[in-house]
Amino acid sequence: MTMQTPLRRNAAFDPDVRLMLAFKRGEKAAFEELLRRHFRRVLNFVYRFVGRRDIAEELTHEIFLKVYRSAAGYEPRAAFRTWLLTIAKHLALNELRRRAHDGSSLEAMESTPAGRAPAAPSDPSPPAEEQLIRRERIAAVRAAIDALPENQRLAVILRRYEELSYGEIAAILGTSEKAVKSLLHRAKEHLRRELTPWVEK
């Protein structure tokens, strides 16, 4: 018995990854499916990463594509979500290092309105007092958010926003447990003195 027994076989009661087996096997419509059930959520991890709605629908559809092509040669040993925004991770962090190299950074992509955070509600509207100070914590945590760490910004990301277990990001992040819990610590130290401002507020 190897390791990944008890991967298998726990992935075999994952939905999502019978239909990723029934698509293996040909039928169209249990990508189709996938593609339904996953494509929202994986927009919004990678737009949270990245920080720009266009990059991020531009990834999703790569992210996806990926997918299509792994079909033959997929093997269920992890949770399909857990597969799913692996290669999530690695084609975001890829773009980020690209721009990176390129001269690009968060900042300028934040400057572009794809990059702002979205607008209150027009109606009812609180005072315009009320949501420009929402908008600057808005903006603040983003920022925040931003600085950290790859590692720990995919962490905080995985775990506040896709409230995926420390067992779950561990095997996306391709760590232990125990570093996910550090990660998560020094993130949330880093943003506890970065926002201290709006908490007092």
Contents of the next structure:
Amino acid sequence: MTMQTPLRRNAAFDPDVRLMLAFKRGEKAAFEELLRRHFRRVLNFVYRFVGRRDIAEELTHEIFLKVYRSAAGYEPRAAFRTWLLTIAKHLALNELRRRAHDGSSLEAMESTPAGRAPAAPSDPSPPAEEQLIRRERIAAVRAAIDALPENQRLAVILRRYEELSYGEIAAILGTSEKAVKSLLHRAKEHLRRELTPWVEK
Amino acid sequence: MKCKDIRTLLSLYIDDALDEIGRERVAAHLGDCADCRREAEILSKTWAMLGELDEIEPSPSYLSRFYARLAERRPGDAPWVEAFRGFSFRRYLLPALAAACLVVVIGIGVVQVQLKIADQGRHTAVSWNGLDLELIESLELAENLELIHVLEFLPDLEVIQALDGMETS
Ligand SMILES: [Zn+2]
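Next up, the form predicted in complex with the partner chain in place of the form predicted alone?
And the full complex, kicking off with our chain again.
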């Protein structure tokens, strides 16, 4: 594992690793601090991956329960966010596979009100037509991302929204940087095909 | 370089992920070729368009909901918990926990072997790497520790510390 030495060294300077270690020592406030720092981000990561707000909330709670229970065996082997997102990826993939297996597809419930995120309350309400176009563009992006195979979708989310390096994405996906570049290349080609009509307007 | 070769590099180019030589070659080609320039523009615009996706906020009560779940998941209300109450932790439970640790350690060994076997059959781009293995180990360990959460009369982290102490001593 060639990448572990620098990760191990850097981990000591990661404020989240320090919080996790403090929690392991018994400081409950440290865990709450981790929740406050990361809950929203993990929620959005999962939301972008599964596309459903209600499922994303559920899963995010499960992810942090896992983090809570993992404190006992926690060793700072990687940056905290890499570790956290690896847990998030595992649980989100499991959930998608469980649903696929049970036949309870995500699309089947897509029209429930909880499935759509409400507009941010701070939005000044733009004219109706503008708002409609905006919603259509968002739906197009959503559909283009949803149509990606899981690996490509994860790579896109980690790169575009989490702004992670190729190395970090490779660690989370359990693959090489080269494979990540290839995943992203294919994903971008797909997104270009799907979204070109929207950017040419 | 031909347009075809440039096109395969464009997605990395717009992400600034090419090395210096690759970057210069693509830039030089784009200076001369309007078609590839157009292609690069569309690629970066569609990639940028992803930023329009909505962000969501956690529900306002997410912290209290988390703690409620945590309390609910700890099987403290299981009937056999009562049987544990009144036992002396040091006299009865430490040996039991030590035995549980042994089971966990053996369990991890089994999981590792199974994962290695599973790994050999894997051809997909996403496979178990060191990080995943380590993660799974710590998750497996944590799963087994859930058993210990039954001991409601102890703050869970004290138990965890006790386990850590035993493992290292
Ligand atoms: Zn060209």
